[in-house]
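Single chain ahead, written as structure tokens, the form predicted alone.
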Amino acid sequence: MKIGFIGLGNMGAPMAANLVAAGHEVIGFDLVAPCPDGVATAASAAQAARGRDVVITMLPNGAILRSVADEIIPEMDKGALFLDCSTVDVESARAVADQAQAAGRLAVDAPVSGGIGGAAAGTLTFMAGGSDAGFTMAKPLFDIMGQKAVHCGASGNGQAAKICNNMILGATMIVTCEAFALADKLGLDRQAMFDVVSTSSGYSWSMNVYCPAPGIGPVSPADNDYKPGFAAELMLKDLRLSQQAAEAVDADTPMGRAAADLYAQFVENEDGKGRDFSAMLPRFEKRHRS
């Protein structure tokens, strides 16, 4: 295929060159990042969506999809698809893609799980939502960039989707933060704790995938120091989403504003910008009962 790749930042960049390794010929547009080895430079977003059967962008928020959408629909060819893979709020995913549609072109929201390694392994997961006819379209270049993709439904869905399983994500690791630094304070080692947890009711993908204490389970940013992997204030970002998304169907998300209102301080307040999300278990280390 021939694809416009807007968006050449951490995880842009790695996407791009996976389909360039595969035999996709793709032309990229940054406003700063260079392109990857493979992939032409564009001089305009424009002149990366024109010509082109697929454009993916990868985008910092709802505000900036929707200028570059007003900039490279017109751009684009009838029948072409734009496939979004920001994490930008619900309302701003729809409204891309039926401005897409009202112009004859295919349109699908496909924010990704998996975080920078997963960009750059080729492992990521795409919570896809759109058209049939979209979704399968794009399905050939999720098979590329990642390893797994879910049809969520109409466009739009795929941010919902997003947005939700980062809200579980964000609180559950909160709580194995707090329970670690509970379990120090009782005297109970961690590996011991690790080993109990992760194999009775309360496992969860923060425990058993990416646990934030250094040096038990499998290798996670805890043991780099907590250099990001998923940065505290991505998190954030994506919490805050699924509360103006709460907000907008009137739905109670009391756990979910929690821990919207806890990285918010910890980034804003604290020191948690630019370290891991996992870096929650320092945090509560050092804390006493308030």
Given for the second form:
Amino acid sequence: MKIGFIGLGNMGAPMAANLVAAGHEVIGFDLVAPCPDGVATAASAAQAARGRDVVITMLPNGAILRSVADEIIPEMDKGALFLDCSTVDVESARAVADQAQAAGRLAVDAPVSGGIGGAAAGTLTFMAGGSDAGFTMAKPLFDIMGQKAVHCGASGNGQAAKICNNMILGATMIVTCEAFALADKLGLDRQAMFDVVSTSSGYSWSMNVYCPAPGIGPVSPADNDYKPGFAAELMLKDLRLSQQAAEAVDADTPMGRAAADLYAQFVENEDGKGRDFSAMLPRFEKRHRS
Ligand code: NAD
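Right, and the form predicted together with ligand NAD of this protein, after the form predicted alone?
Below: every chain and molecule of the assembly, starting with the one above.
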């Protein structure tokens, strides 16, 4: 396919490189980042979009996505696919999809999980929202850039799935970390705690796969001085998106709100910025009951 790729940062660059390696013709545009090897450089987003079968965006937020969409949708061919893989608010995802469809383009929102490692290895999970026709057209590209793609329904539902998942993840990581810190104070050995919880009803991805305690369980960012991994500020971004969405549809999400508040405190007022989101454990270790 002829693909345009806009936003070639930490995630976009390796995703675009994998498309090239699979034999697709890719032209890229980024305001700052250089195009990876094999990706031709466009002078503008509009140029990257013109005459392409698919235009992929991997951008920081909904406001930027909306401004890029304004620029590229009129340039895209009729029937071409606008495939946004950024994590953005549900409203922006639905707005740009409506705009694309009104202009006769297909649109799919497909945020990812799997991080920079998954982008490089081509093992991302895509959560997709949009029409069957759009999903079908995107599927061969999902198969190159990822290992799993779930069609979650209409436009915006990919973003909805992503922020619900990450709301669960954020809250679960916090409680896993506070439980380890409590266990320490109760004199319970961390290995024993892991052995029990990872095989009992408290088990979770945070405990079993991404254990926040160094030297316990499988290798995780905790074993690398809490270098990300998944940075605390990215978790904060996703938790804020989940609160914005909850606000918009009048959903009561007290645990999600508490998680958003705590990551905001950690990132903005403490030493959380640039650390993995599991660095909540050393944070709790140092604290006392307030
Ligand atoms: P990044 O900041 O490394 O990359 C974003 C790129 O977009 C930058 O290179 C920037 O120059 C470019 N950009 C900004 N405005 C632009 C414009 N108007 N036109 C063209 N390019 C523009 O961010 P990232 O880590 O690659 O993340 C991209 C998206 O993926 C975000 O929405 C993020 O939430 C999501 N995401 C990231 C991760 C992760 O682990 N990094 C994991 C899952 C999802």
